[in-house]
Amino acid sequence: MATAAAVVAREIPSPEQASLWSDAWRRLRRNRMALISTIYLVLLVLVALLAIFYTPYRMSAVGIAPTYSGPSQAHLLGADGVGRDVLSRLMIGAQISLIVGVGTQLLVVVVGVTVGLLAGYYRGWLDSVVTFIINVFYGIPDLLVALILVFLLGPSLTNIIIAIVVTRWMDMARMVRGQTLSMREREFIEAARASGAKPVKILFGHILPNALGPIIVQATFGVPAAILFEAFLSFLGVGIQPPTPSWGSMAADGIAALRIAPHIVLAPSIALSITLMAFNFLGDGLRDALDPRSRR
């Protein structure tokens, strides 16, 4: 009978036997606004994804419909000022906000992580350099500096990217040096030192791991920003440009119409507002559940 017993209570792990992730994720569940965030996103990637080989009408199509005629059944969210399809248009631009989004933060993430950890775990002058670079990147206004990469680089997607990651990268740097420093003196790494790993096996094996919950968050976070950084710059017409439909650009083409055709600023503006509120509860909700002071 006790074997049998202790057979069940090996088959059954105790709440806390379960891991970080798992943990987290049973955390994020019962966060509401968040998982609603989540079905949001993965709707809006399938839109985007959609749009790839579907589209009610081509993008640049002009003259289908009649100039600024609102909704109907032809046309769901009516028509631009020459007469291209709003919805067909909006559909590309997700795909747009999700590589500028998604894209710098991968980028971000490469940057920023390097060069934290390395200032982090090897501190001296290198991380008073990275720490003199960082202090005089926010001492420059982000449009600014995205501006002039723009205008010497061109207004394309990839400028458009690298500008964004030029003026960003600083967070998640800052955010991984002081987690770096935090961790390079806990016993576990000074274990790791004693055995005789290497650096580069302590910090991309042992703290890097160790800080990625942060990291996710950080990133999380960065989406919605770099989106909302893109609309701006497509909005000044420093962008994306024509005839590759932005959210920020598809708002600017509808503010000459604004009161004779609101629906050409409200589409793409409630697609943006939308999507920023998405990402925001969702990294809310990954801030909540990847903290390990909030496990129960």
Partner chain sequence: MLTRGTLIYIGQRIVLIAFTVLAVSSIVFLGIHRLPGDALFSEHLHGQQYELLLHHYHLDEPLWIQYRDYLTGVVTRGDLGESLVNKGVQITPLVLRELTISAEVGAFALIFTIGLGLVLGVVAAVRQNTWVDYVLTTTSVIGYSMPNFVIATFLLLVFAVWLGNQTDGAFYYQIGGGWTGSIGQIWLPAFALGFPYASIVARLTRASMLEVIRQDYIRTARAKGLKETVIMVRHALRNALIPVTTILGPLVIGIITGSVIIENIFGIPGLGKEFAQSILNRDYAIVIGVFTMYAAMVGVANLGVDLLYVLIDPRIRY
Second form
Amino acid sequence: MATAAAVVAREIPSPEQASLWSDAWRRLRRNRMALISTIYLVLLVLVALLAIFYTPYRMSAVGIAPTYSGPSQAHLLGADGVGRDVLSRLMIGAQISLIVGVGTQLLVVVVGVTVGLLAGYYRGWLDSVVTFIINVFYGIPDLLVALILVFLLGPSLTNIIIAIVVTRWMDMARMVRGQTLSMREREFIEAARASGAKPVKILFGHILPNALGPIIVQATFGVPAAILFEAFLSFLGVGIQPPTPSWGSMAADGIAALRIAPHIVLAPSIALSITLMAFNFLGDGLRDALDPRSRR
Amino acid sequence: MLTRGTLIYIGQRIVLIAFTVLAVSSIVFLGIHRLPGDALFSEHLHGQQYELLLHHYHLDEPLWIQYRDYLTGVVTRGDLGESLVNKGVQITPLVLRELTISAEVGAFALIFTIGLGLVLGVVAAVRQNTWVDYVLTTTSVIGYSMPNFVIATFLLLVFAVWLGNQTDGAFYYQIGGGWTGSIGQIWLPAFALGFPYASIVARLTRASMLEVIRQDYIRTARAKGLKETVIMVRHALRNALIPVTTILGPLVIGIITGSVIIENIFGIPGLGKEFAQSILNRDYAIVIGVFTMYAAMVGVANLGVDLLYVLIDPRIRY
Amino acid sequence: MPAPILQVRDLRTQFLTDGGVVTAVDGVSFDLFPGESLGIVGESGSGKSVTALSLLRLVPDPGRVVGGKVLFRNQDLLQLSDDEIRQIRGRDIAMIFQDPQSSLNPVLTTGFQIAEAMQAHGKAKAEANARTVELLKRVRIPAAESRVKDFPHQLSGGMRQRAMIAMGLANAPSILIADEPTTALDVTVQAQILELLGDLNRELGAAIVMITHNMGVVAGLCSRVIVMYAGHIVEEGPVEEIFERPQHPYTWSLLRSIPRVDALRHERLRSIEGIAPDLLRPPSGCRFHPRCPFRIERCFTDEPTLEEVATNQRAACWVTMERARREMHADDLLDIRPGAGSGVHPGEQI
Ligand SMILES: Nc1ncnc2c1ncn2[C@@H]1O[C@H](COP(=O)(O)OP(=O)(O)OP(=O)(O)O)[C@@H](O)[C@H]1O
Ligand SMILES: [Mg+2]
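What would the structure be for the form predicted in complex with its partner chain, given that what you showed me was the form predicted alone?
Next comes the full complex, and the chain you just saw is listed first.
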């Protein structure tokens, strides 16, 4: 009996998988906003990659253009208050945003998924502790905690990422915990358990693949949140430190010159908004594609 | 509405909030004081002078004594200590004064957010699957994707720069001029603070309304011969508000967080500006004080939300 | 016979679903006379509720009344403006629904919801409140004075339905439509509610349209009955006639499926053999023919219309009509119509 169950468990590790992914892909392609957003984001990634090797000017070179000068042939997006090329800085800013956005979410997935799986699977005191911590975090302004953390750790790209992960892992953990709780009662998990599969195998071989859809959606929504966090910190001057530009700090620098050179603040503001929008539309699209029931 | 059970519940919650605030305050206190480097270092003081200052702030005592004194101060006198940068400035009165300013702007933002969000959400739901609905649902994604400082920038460009140019400076929004707290000064920052959340409230309201207008009691209300507006407001919206209320807690947190940036941009001398400034000045004492205040505000806001549930939904009793 | 208060003519209501057009009510015509109690029976999905909702133009999306007339006091309700039909709803024609739990708004007090029905039609607030207490007493809710302040969740299921009835009666309507008012209730409470409706019908003189699955309810309350199947009226007539001499095979099987008194409480109906028709692809000819034990060739192809088969009794069935035609030619032929004679089942005769 046990061996039969084991065979069954191995044969059907994840019931509705294959068709789910291809269906989801088809639905996603039909979502126009998500498609446009994906194209934009691919371009953004290319620009960020390009900026590793090439920017029109050195991003920190001052005085290469008249200060506050507006867009021109030589400087497509004009120059800032100390005569640096705004376009070059914008390209580096894209790098920073993407590193922070994607980097934090990779860590959040690792932390959140592990904590969520363990808490949901083992329940008991571990679950109580995790739930308690999550609830505490929900009750405090996470952005301000991140602010204090960066301030304590010292401003650097790594510390910003750490601060954001520390304050943003709970959504993922809570979601994965919920998925695990409901899935551990399903037949194919019980069959696997009955056949003596190790918990690690059950968690990562059976439960995780089935929770992958919601995890991807959650992480996609996490990216713009993280980018926003970084922009916020940098805007206040406790994030990315000069001369490295961040869209947040570029906007903050430009606001003082709003009257005479609005392009300085507009360029990073628009880039930031569109990027956040693209991730949110993509997240919406992924959610609708992976969970058709959530659609109206 | 205020039954004995509710009063007991409120009492319990207040005690709980007090403990949470104390805990948050302690964590921040201990976290910050464990670190080397503080406002005093940055002033490049030397020898005797520095020693004297350290002594003035009791920073020469062991950490646990400092903590004990701090805690007694907070609990018995509500005393959050003295500013490290501006010697002699007591934090509690400072923070309370700034709180009233922030609360004013925040309240405007809150009312605006909820008002606009509800109206847009209801309209989108009532006109489901028409162009109005599509425009509103799409712009709501745009709305919550725009960082508040971007919204603030656009508002300033329009109302402070463009309008000033158009009217030869006769009528425009003056940035950072002396803060009087007049309505004219409040509504731009309130809009910038609230707009992203208005989009979220609108989305939630729409979903919630769509759920509610399918319910049997809406059909009953129609069968009675009620006017459509009465049905939507009195019967549908009342019920649709129940799930929307959940967002109020995060909304208050969002407005508090947003105020840290918005107050800076608009030159509002409130808690948020103080918080950002103190962090840059490394004035730990104020950072701790303001954060303690924030913890208290969030606690009270969440309690308020719980009580609101009782008001909206008679089935809920504590 | 007095003039009918409500005349429904060729009513058609459709739903535009993803799968196609569902004609839930298809050419329904009937009269309602002042003060009478008319039953509408039929299986689940036969279009009873949609018919009732169509009368007051309350059909939910994606439904739409696409044709016919609903004549009430010489005006066609289907032609009225939104505001005019609103004036009729709740004042002249009131409606109560199946599940009082979900039909009452959970966040408003019961009393308010009743008073509101009167205020919507011009009664002053104080007057409406006073009458609310009276109405609650009238529908026999104990301690009515304090109950007006109760929210729906504080009332029992039976009391909620009484409150719904009070709401329906609030403006002394000339027609009260009750859509399965007892289905969601306990058997004992069911009996009380039916008794109450009967009393009110007699005392107030309002015409009642009683929609139900339950032939027993019809027998206890109604004087006339309409039988619906798949959006059509298949039989209509006085209750005694229909019970004694059902002329349509579907009516006959409905009667056969009345649950016995000692049957399980939740067993609402013994179901009729065969599956209910798919309204997206209704059967050709007579819609009942796939399930009909008496079907003849004609039933497969031609759609029967409602014809007078006895005094005041009409049925839409080829078998019955064929028999009636033959009877006219040969009065002495063996009587094989469904349910003819007492206690003889047509199934045994064929
Ligand atoms: N909202 C809707 N969308 C699509 N079709 C509907 C809808 N409501 C009703 N219908 C269609 O109308 C038909 C008749 O429904 P109706 O509610 O009138 O049945 P009923 O006789 O009242 O049944 P019951 O006894 O279950 O209340 C259904 O079979 C269904 O096909
Ligand atoms: Mg029905």
